[in-house]
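Just the one chain here, laid out as structure tokens, in the form predicted alone.
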Amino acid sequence: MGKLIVGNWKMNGSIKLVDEFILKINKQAILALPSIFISYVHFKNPELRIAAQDCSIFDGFGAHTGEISAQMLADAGCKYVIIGHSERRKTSNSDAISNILKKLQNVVNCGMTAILCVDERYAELIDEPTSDILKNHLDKVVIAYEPISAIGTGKVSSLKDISNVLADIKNSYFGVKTLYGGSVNANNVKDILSIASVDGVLIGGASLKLEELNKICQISMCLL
């Protein structure tokens, strides 16, 4: 399948945009959609790989108004769930490290792959007890390095910094897949994906542009 290309729509999108993507999107892409679109997209195109942007700390089902559990996401057709994105940690008290770990465990228990986001303080999040979950589920966890300074700013970390951080993570968890995220677009993705320790990218704004997302996928395939 090659590099992982994950497009995070954040709080964006419409049925009109979804329908456009369903018809023409490169099948390599993984779309992290607002939860309201997930079932619709899976029904329309079961082959499209769908991610959720978050899940509840609560498992299964229960009296938790407004929450969406990992089990519900799996039933709706999700294959991946983003956990601990910096924008969630900034706006939600539920994303303390202890709660990120609960979400991580819920996702892997439901057979999905967790995309665990870390920033410059990545060591805090991948130390104990996170390490136990990672070591036991290396095939079900992807670590995405998204430095705060690069998210939505148009500023990409230096290639050296990206290489060093992801190499350090891989040295700690041999075999884990790693992504880089933060102002990734079609103009810089080739250089980023050419780094040996980078297994893919987590894309924000550029993933809302169908032509650009498909171009990123094409660039990725040419690097194989």
Ligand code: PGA
Given for the second form:
Amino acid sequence: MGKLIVGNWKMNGSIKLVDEFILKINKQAILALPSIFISYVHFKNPELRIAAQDCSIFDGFGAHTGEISAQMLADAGCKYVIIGHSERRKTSNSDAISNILKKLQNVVNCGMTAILCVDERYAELIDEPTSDILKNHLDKVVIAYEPISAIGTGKVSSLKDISNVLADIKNSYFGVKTLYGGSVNANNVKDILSIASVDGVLIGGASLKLEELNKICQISMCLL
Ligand code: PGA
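Follow the form predicted alone with the form predicted in complex with 2-phosphoglycolic acid, if you could.
Full assembly next; the chain just shown is listed first.
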């Protein structure tokens, strides 16, 4: 399997941009879209691998106004769901670790893969007793190390830090796939993907530029 290249559009994009990506995106990329675009993209190109940017702590269906369950995301064509992104944890009081683990359970129960984001405080997750949930689903979880200091700042973490943290995570969760995220672009991705403990990248800003995202995919394929 090649490296995982996940683009996180955050609260960006439009039908016009989506249409452009559907036609020309490199098939290796996984796109984490705002949920409003997911069904549309899946309908127009069922081959494209789609992620959601979050899901509800509630499973199935019910009286939870404004929530979107993992079940609904799976029905709409998602294969992956990002959970615990620091931007969600900043704005949503539902994102305590116990709730993130509930979301993780919902995502894997619906047959999708959870992309679990951790930041500089990643050790709290590793120490959390309920991390048994994680240990039980290692084949359906990808752990993304996204230091807050690197997100959207243009300041990628040092290669040593990335290498050490992801090796630490791999040691704690044997066999788990890992991503690095934070200011990844076409210029720095080769060095990052060359680190042994890195299985892929989570890309914010640069994933909104089709040419750059495709270039990142091409670089990653040359590393195989
Ligand atoms: P960035 O965002 O690439 O714009 O730094 C990464 C992320 O938050 O997933």
